[in-house]
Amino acid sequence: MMKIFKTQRALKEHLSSIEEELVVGFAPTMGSLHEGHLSLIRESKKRCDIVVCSIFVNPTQFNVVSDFENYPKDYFEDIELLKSAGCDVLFLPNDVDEVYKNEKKVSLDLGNIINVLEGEHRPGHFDGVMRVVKLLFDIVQPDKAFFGLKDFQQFLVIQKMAKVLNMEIEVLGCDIVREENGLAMSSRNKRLSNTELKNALVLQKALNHCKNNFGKMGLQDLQAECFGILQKESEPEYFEICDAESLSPITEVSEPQKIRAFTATSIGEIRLIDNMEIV
């Protein structure tokens, strides 16, 4: 039976008295869970003996006041969504001071990757995420982390983070989960209407355009080529080519690399993010 807790001090005590030997595995989340999310929590399962997931939807890592405002909230839902995963823990904090109540603010300098894509269309969103996620860390105290490539970024500015604060903690990247059409899910498509919905699917058509013809074009023009694709469904911020590993822009193909396109587009009034791998 899955096991609730608010604060800090609860949570901690609880996972003291778990065998040390055993292994912790954890997937920090914003709730309004989906399978996307629910595949962390079956991987952990997988992987580790405890598995502990925490719902906080946080405050310092949304650079819009109304989409902190509005992202969707049904912890009820989540709850049992989470039981049905085999779920063995929940973190769901009472309010926002119970988690920075004891935060001891670092400074980390992560280079390029906290200032490209993402970093420099949401300025200090990076700062707000590795705050949180630090601060989770330091409560939980996980073996393991699960994080899910939809947000490769997140994904690498963690993984750089523990290593640079030399944290025991092992941060692993999972597989996007897709509808059947091929839409990444998230949080924010439950505030899609049916016609966004359909639109929405010009991220993969423009992701799917870049594999297919990567290669047989230039760059330039295979990137220009896919910020034109988007533009004909949304309202396109960037369409990028670049290394998986340093998320620097592609601009000669060299061997072995790995290649990864990302693109973040609005749809409406909702704005939506994805990746793929392309080499």
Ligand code: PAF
The other form holds:
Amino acid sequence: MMKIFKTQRALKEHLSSIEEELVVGFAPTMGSLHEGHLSLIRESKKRCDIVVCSIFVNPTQFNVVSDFENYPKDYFEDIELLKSAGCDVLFLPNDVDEVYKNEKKVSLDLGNIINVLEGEHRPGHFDGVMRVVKLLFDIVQPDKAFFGLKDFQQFLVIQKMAKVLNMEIEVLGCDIVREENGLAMSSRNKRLSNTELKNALVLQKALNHCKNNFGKMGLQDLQAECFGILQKESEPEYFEICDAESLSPITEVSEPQKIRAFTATSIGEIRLIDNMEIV
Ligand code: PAF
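Return the form predicted in complex with the named molecule of this protein as a structure block, the form predicted on its own having already been given.
Below is the entire complex, every chain and molecule, led by the chain shown above.
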């Protein structure tokens, strides 16, 4: 039976009654759950004894107010999905204060990875993500935490935050879950019309073009071609080919560097992101 807690206090009390040697896994979410989220719960189930999930739409990470206001906040279906995926504990705070009330702000310098890509295009976004994830980590105190690699940069930021703050939490990234047609699963997909859903395949098209042509032409030309593909069906913000650890744009291909391509583009009103391992 999944237990649901609405307050920090009740959740902490429950978690403190769990035997020391049991491994606690945690997947923080903002609800509106899909297979991508459920894959985190399943991975956590495989690797841990107790699986904790949180659903909290965190206002501090939205840099556009209407985006926060339009974010779906109906959790009935989410609760059923979590139960069926085998989640043991759900933290479902009633309001923002329940999460933020004991916050002790820390200022962190995580360097380049926080200033590029989403950091550059959504000012303040990662500050909000780090604030809430730190608070949730402090409340749940998991041994392992699970994040989807669709938000690859977020995963790197949180992994680095946990390291810099000496938190004894293993931060793990789980593969992107895609629809059969290749569209990365996202809560935002629910807000796309049928035509927009077709147009959204352009992200996958551009990323595949990058992977298939990498090394066959100059990097700048390749990047420009991928941006051009995106422009046909959407309004792209960026298409970048980066080192997968530092997130610095690559200028030349040197072995044995791991390289990933990242993109953000808007389909109508909806902003989507995606990324792909290139080599
Ligand atoms: O990826 C998300 O859903 C959110 O950014 C997270 C990690 C739950 C923090 O609010």
